[in-house]
Partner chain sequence: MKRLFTSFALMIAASVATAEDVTTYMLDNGMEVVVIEDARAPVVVHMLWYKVGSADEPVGASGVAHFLEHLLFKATDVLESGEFSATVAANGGSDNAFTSYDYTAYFQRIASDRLELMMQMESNRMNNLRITAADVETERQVVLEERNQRTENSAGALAREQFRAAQFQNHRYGVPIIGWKHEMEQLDLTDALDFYDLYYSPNNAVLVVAGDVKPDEVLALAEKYYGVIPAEANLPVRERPQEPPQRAERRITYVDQRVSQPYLVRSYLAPERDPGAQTEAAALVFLADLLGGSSFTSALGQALQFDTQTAIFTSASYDGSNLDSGTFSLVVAPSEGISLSVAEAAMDETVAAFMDAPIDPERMESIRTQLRASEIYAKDNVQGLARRYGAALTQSLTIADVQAWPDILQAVTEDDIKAVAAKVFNRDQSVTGWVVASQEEAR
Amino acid sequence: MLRIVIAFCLSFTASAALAEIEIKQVTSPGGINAWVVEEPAIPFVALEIRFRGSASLDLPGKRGATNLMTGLLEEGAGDMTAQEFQTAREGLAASFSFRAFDDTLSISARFLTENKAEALDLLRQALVDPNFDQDALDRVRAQVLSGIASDEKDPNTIAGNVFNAAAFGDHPYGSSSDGTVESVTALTQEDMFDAHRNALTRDRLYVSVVGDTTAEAVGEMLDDLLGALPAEGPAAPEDVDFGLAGGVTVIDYDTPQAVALFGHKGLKRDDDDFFAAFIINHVLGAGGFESRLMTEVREKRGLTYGISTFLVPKFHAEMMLGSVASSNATIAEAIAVTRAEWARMADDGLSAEELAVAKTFLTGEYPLRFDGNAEIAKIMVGMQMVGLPPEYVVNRNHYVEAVTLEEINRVASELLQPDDLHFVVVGKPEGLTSTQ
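Please render the chain's structure by itself; use the form predicted in complex with its partner chain.
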């Protein structure tokens, strides 16, 4: 039996205008859950599907298998070759996107009301009955290998790979989910079927739907679309500590502008201090033009076009990261200013006025995110993945408002550790050498 459990409304009270989003939770007869917003204004549907695990589930020696498998989901299914499948999809004007990340396998679909049954049937075949034909495997493998080769000459990717390897070693987070030339070259059809069976399982499935449909229709569709997938997959990897000590690693690379990726350990998404850290990160480096780092490094000194910081709570590790790019002659100064700002925030925290301004922005900006079917669907599926309930959309601004200056300043001193920052710098930076 179909269950539509909770209907939930988000009212945009931050504004004079009032808009409402009604989130419905539906469970299919087969036990698959989805969050649904019925929005009939435009005759199409946005569907977001996530599987937790993804590339972290690559089997030993098979690095890159999940990524390659995901790339092959659009390359033939059922009795259709890749070209037949894509001809059918294009004829329906549906769009499907399949992406494998470290922890998340992501499927975004968009299709018209007028042919949604046909579009969903096509998507179903891609998800539950992909072919992994050898010629498609070879063709997509060549594309992946070309991408790996390009990454080896891209300063930003070089920095990321070096940073992750040093921070996480043999854990899946320590290597690129694309795999290596050697591992990808060795992957077989059998590896694709294994990766598919391991990564697309109903125990790690999250679904949201927004658009010209009803919760009831979604509930009836879910079992057809996803019911044939295995109930369970293999165990997720263990949690891992951030293993990179403070310092500098210089990777010599002949390019005019050096890029730096930096960071230290962070905190979990469900940590009691998360919202305090969120505000700190916003003021320090995530708030665009208004952040302290943009003010100091760009606006006052002209050392960069952009600098930003990120809280990165992954499922098995937590980081606080940042990135900046500056000419080889000036990157050392950009890094020195960044360290000084890190220390200033750790030591002095925020002023009451800075906190008030940050809260006004963060609470005002939040409802603006809900401005399209695809956007709302992405937000809802993301919430499910980190275990947030639908009512979070209403309570979220209260969580931001509730953070006190005392909490902020305590968390700043705990979270921000300038001596723990490690900078991986790719380029020919003047005045910078690797620490031990």
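Pass me the form predicted on its own as well; I've looked at the form predicted in complex with its partner chain already.
Below you will find a single chain and nothing else.
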């Protein structure tokens, strides 16, 4: 068992408090790895479980199966119906959350120490022995179909779906993990068991536990909870290149305000230049009202209520994206200003002052993320999934501080490619037409 002690300062207005976190790396007798933080002060445990793969493992013709299956995990398990399962969970004051994303199936559990054994047994049944009863399947399917129908009318979702389809084609990233009306309608109980067997496997498992427990107890707990899951799953999809060239795609849609999703290729999370790109993104569009795009597009010209950018290093592809909404009469100008600002940062880089301000903000806000057992558990499991060591939380701010202005401006010229930006615009934009 490896122990990493992490100490950092949490700043609250005029005072500062020292917080110490001891991360213990545990391997259960059955070979399940986990990170554990013991915090006995409150009789409460936060458990975070992640399975890598998730909706990207949907079988051909079964798009949406993993998403639907995940929605059924709390709808009856073992010898309990959906109602009996919910009643048992509520009686224990436990909280379970199940979510399926493109690359990750996420399970969050919260329970009181006094109810630990019963809560974990209930969760084990949901994960290992789900029923997938037909009545529950039909009910949850109806909810998913309702969501798909709603998304078909949502400009932001339309933009995302069109953008992803053009960028990634037949790769799982090219279609919604929710599936389509046709694919979800056709899913069967057998498809649910297939999706469960493929997605919840121990070879893609990551776990963190924070709260009133011990590292020694966690090993046995994890074997009881997860040991009966399949050892291995199917092969993950191949990596895919970002396949969308620069330009504009207009989706005609009757709405007074057009929305645009834009972006181009990004870089991997483990790239040596990631922290430089992280700071660049903050200054360009992720820094709220202090970002350049907010200053140029909103503050100076009043073209939008908000514009933002974000790095998206997915497991099989990397993007740098942004989004903006503006009236149909002004969206073309908002796009032109965005592209010009993208080019200005690529050509001229950041100033020394901008870099200093960004570093101050990014290093100052980082410790504030560790504000409770549940948040710490989420951070730790996320670190595991991208291959970061426990000591990363000690070194992270050093990585930010170590980035030089020379590095920043080199990476800006390499990462930011204004001619490669593709804008998918949903609305009735004036003076704007598709270029392809």
